[in-house]
Amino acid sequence: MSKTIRASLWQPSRRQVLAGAAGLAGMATVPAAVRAAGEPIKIGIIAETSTLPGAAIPKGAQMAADEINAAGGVGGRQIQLVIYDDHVSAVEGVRAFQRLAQQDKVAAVIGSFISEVALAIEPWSARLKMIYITPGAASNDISKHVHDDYDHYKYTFHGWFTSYFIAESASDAAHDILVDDLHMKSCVVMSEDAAWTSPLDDAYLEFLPKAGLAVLDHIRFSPDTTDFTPIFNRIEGKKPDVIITGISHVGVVPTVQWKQQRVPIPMWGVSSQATTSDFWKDTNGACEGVATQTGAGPDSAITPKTIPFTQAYEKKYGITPAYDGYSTYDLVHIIADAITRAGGSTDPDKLVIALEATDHLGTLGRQKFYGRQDRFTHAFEYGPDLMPGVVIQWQNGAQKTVWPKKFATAKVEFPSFVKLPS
């Protein structure tokens, strides 16, 4: 079992040990990549505990840890998180970031799914030289900082898709299912106005029509909308074949509305919250139909560990694991193995180029980072022989994957008040 640090942004003085073995007197004031042979190693987690999305960070995370721990370790060395709730705040979560790279040690911090959060403490990584990575923002900018300022941004990583890679595989999959097989002609992008979602609109706006769907709107709504019946109203009165979404932090309200209001609609494309299978009961089962892209669901057998984890993770804490639960898994691996190939050293230096030639087989597909020249310096690399991506549609009160056709276990099903293309 891991040892885990739970730390209050506001009382660090009430710092809870939850597991594991004793023995961090005195670490605070020994650099990191100094540490005793038998120490543990400090990996600090940053997350919004109170989101579904959030709440699968520290969850991944442990499961990662967990099983790090109990074959030995990195070098005999245990792994050990310590975890702060920035309660969807960037200032909390640059604050987090400060207390675990100058106060906790650690040797690198995985954080956030919230781009404007990501995006607030990139520059504190460079700062600091602290090693991070988010498990699921997906704003452009984040590497792109890299690949524009190299020297100075170095530290960060990007492990999750940007939101080009998003919109990419959403309209691959649109092509494939919504095009081909359904004869869907045109769409309307429904976005929440959010860092995200700007260059996952313009990728949208690129790819769809490539795709086969003629974009007939653009909207783009406030993330503090409570009535989406006018959004609806005009969505109609265009008549398209297809929602097109992108939608992270407010999947509920407008799922349970499109279900309440019978929109005839399908909806497709990006739902963060209908990852984790805590989505079914929030919207009271409203989901059946809706269709999101993603790394990984309960059913795809993208590589030998995601169905094993899945059920692992649905086994410890009962519920499937939202899309940032497998990449953190994967990420606590991969800084693992990034130490071990550093030869134990937890040195920012030498991690970030440890991390850079990261080849690791995970839960979400075969994971490298892009290069210094590429565009998207340090993000995971999208493609069928690496993260592949996933479309995952709820049916029947489970999440079942309807794409791409060779991890497919489903085809795609719509609720009755549905009209598709005759």
Given for the second form:
Amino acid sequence: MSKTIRASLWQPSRRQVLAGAAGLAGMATVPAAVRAAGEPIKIGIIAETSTLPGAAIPKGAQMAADEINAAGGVGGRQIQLVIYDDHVSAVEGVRAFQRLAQQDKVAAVIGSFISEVALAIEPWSARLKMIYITPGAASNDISKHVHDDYDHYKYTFHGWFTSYFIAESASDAAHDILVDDLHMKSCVVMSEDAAWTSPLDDAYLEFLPKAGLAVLDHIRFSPDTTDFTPIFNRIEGKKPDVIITGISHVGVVPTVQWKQQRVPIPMWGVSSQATTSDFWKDTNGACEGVATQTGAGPDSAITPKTIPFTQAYEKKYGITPAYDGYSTYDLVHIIADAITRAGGSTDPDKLVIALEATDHLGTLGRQKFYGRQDRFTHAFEYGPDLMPGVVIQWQNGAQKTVWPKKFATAKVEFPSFVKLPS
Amino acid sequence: MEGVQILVDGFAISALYALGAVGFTLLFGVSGVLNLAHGGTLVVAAMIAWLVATGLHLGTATGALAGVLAGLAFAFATYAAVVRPIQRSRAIPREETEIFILTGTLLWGIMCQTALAYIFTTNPITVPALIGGVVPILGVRTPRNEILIALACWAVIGALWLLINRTRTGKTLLAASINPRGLTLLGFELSRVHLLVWAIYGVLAGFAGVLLATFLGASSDAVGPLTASAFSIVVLGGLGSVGGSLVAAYIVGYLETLTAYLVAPTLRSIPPLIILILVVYLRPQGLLGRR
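Right, the form predicted alone is done; let's see the coordinates for the form predicted in complex with the partner chain.
Next comes the full complex, and the chain you just saw is listed first.
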């Protein structure tokens, strides 16, 4: 069960203390040059392991680190992860970041899928000149800060789609499948109230009408909501063909009630928790038919790395990776590559230059970061030949890629209680 | 149409609130203990039910039974590990016992929350509904599970009423709430009465927790809010008054539902709190309170 992660999460740091002590003892006798070659490269990880998406961050990182280390490390140096849990708190996230930078002396930090936490860490990345990459937060503001004040904020990178691109990708998919194939004409946007959904909803309202779906209503609800009956009731009253979702912090409760109440309208958009198979267990299968935009599904052959990674992850952890499991795995490789290209240096300014030159074939596609002049500076570039994005849908207990057609393994299917336009 | 929807949805929610609060108020009425770890009892029951039903694949009925038993076990643990030692302590002055019990159970609840978050994560879980499907009630598509919840809550509350008013054991409880000293003079062991009321409390809270998890879901984060919600209902109804709690549960349940439908779902918890403040000002003993 994934619930035991936190215990094991602390083990690396404990082991690492021992390793550190052994290292200190060894220093007296080992020549300096050999020591430099043998010293591990530390990468900091900050995660919310009590959440479904957050739990995937250390897991994805560990798989990449194990792989790199088994292949001889980075120029002979092993990758060592230092992992902290921020318990979904921006304050704890910042504290963990400071500790990683000042005490643990890591080369870079990958952390948090929550935009509120990432936005709190970002200024500290600037102040402490420490590379920070979020593997799953989406707010447009993360890259906007880098764009607006590049000299200070250049140490921050955005290792996921921005909210803007998520909405664009979900709307493009809606156009191809819901409008063209299923003849839908209208929708209601339903999002949790959070930093990542403000720009997401703005972009939904911009892209959905262009995709052919009139937006009949726009509902933002508190993440504390336990009874979704009034919300579904209001949505049903508007008679839309589809509900376009923006949910990540919540997932289980609305999904279970959607099924229990037989809400006859399909859900499409972003439902981040639905990216891992843990969600199937937590909803007792109520997520059947739920479709979500994401980077890759277990069966999306985006690059030759995607499916083998998912299979290895599933074999090791018993569940499919949540969306940020893929990105974290890729980011550890990207950081290792950048250090190699920087001649083994972990100097932050050299690393920024090396990271900006990234052209990496990862599990999510070909990964490059937008430049200084682009709107989303240092965010992953989005596009069919770069990171294409997919829509996956829960079908008979499995996640199937349904869009884009190039990677689709199944046609869209909804549970019997969902009514489609004739 | 919307009116019927509010009636139906509000009824199920209120029944759940009533069942959640009734044990809490009974415990206070009979033994004078305000158990601030109440939310913990509900969530422990919900989590164990979920674990047994879906983690161990033993079916929903077995899971529900395990959940109720877990509620009972947690109630006894609260009594044995926190409440009893404080009541028996010679170091704590008599007049301060209550405040120590409040603090003790509050901390116990926080410990429980942290432990649950550690073991089960903070993500909400849902126990599979005992029965699936929906039936139309006056044109409103109502999940069968919601009807079952309302019926089950009222069946349990009805059984409690019978127990208290129609059995000798129940009359002992009633007597203990009115005049504990008199009861001891008649040769009753007060500590056994207390043990009994903790057992009844555990079963009621366990039941409420399991039903809650089939409808609204439960997570470790809900421990605090669930305690707070039971607390406000009980204060509104009158501390220690079972009837008052039932009335108050329906007031709070319907007020929340009305707000959620007619104003905004995000504001649903605000009006009951305003009512609560007004009651504390104007009628501090609560709607049906004795003092």
